[in-house]
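Just the one chain here, the form predicted on its own, laid out as structure tokens.
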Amino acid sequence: MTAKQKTPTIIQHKSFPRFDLGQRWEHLLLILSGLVLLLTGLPQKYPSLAISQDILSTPEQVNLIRQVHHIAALVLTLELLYHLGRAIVLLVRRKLPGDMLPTWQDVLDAWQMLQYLLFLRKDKPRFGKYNFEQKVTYWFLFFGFGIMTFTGFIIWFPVQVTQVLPGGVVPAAKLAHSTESIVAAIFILVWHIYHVHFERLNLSMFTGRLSEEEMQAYHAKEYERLTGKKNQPGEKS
């Protein structure tokens, strides 16, 4: 190498951990089991549709769809139990982070965001590790999947359930189960998919990390907490 030659500069882009491997596997199982449940549940909810009649054309097909639905339900149930169990263990060990718990600041952030969208103020709220939209998504789906799991097992084992509960609980469970599934599907497609993949292409649930630019733009408070740096004027927050 001559004196005039220079070693090329390697620019390393800094990134920040967002989700660990276990959380990413949970998310993947949630996507797959939820999708299978939706695709096998809709024909049973709307049997009069032409496509549903094709899918449920024979008793064997009906049994197959129900079996697949039940298997996916078991996968989702195990995932929820693991999620709860892990949270309880961390809570007992006093290692459970409170980042996802709703706070009064989330209410203030939502109000500030509404003002921003209505052009009543120029600046967006500055968020920590999780913003109010992500907390709404988490808790809505947490309770929604809980309702669907509970009512699903009532529908699956009506004889055993009605031995201890009134018979009217079964049709009530069917209504709650199917309605909640439609609401959850619409919520995911309209709210979650938009905010995660259309508003910006956020792949952190698959990669486990966020870039420094994303942290500065969407989680400014968390970025400042981790680095001790302040966002410069003009940077997104």
Second form
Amino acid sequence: MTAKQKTPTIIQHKSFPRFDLGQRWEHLLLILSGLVLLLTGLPQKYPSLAISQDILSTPEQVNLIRQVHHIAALVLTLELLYHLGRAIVLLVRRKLPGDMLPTWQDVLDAWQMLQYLLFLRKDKPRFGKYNFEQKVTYWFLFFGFGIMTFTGFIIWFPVQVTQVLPGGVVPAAKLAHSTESIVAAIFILVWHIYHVHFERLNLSMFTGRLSEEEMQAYHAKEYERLTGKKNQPGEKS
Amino acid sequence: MNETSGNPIFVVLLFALRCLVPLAILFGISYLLRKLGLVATPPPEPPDDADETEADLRQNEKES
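Which structure goes with the form predicted in complex with its partner chain, now that we have seen the form predicted on its own?
Now the complete complex, all chains and molecules, led by this one.
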């Protein structure tokens, strides 16, 4: 190689760890089980629709759809138990990260974001590891799936449940279960899909990492905490 | 009894409470966990690769 020949420039892109392998598996299980539950639950909620009539045309098919729904429900329940169990173990060991817990700062961030969207403020608020939108997503689905799991088992085992609780809990659970599922589906389609696909394509839940540019743009406070560097003026925040 | 539940002000109040009460509980739990020191605050971590600027490289060359 002559002295005039230039060595190729290697550009290294920094990335920051965001989700570990366990969290990514949990998310994948949540997507798969949730999708199966929705697709097998909708025909049961709306049996008079033509498509539901096709799917539930024979008693065998009704039975099959229910069995698939129950298997997916068990997968989701195990996933939720693992998630809760892991959180409890980490809490006992004083190792539970507090990033997802809501704080007063999230209320201020939401207010500032509203002002930004109404053109009353020039720049967006700067966020930490999780912004208020992500916390809303997590806690909405946390309680939503909790309600659906609890009421789902009441509907699944009505005889056993009504030996302990009054009979009125079964129709109440049925209403809460199916209504909450519709609300959760709309929430995911509108809120979650918008934030991770349309606002920007955020695949960190699958890759486990966020690039330096994304960290600077969307999680400026966390970026500063990790690197000790301030965001340069003019950079997105 | 039906008149009370049909009152729109009462319905709006119930709806607001239905949103605010769980939120207040969640904030309360969050506050207590932090106050009692039950959640961990992770220490700053460096990014996954070295952060060498041109100035650092020149300094290293001089030193060597």
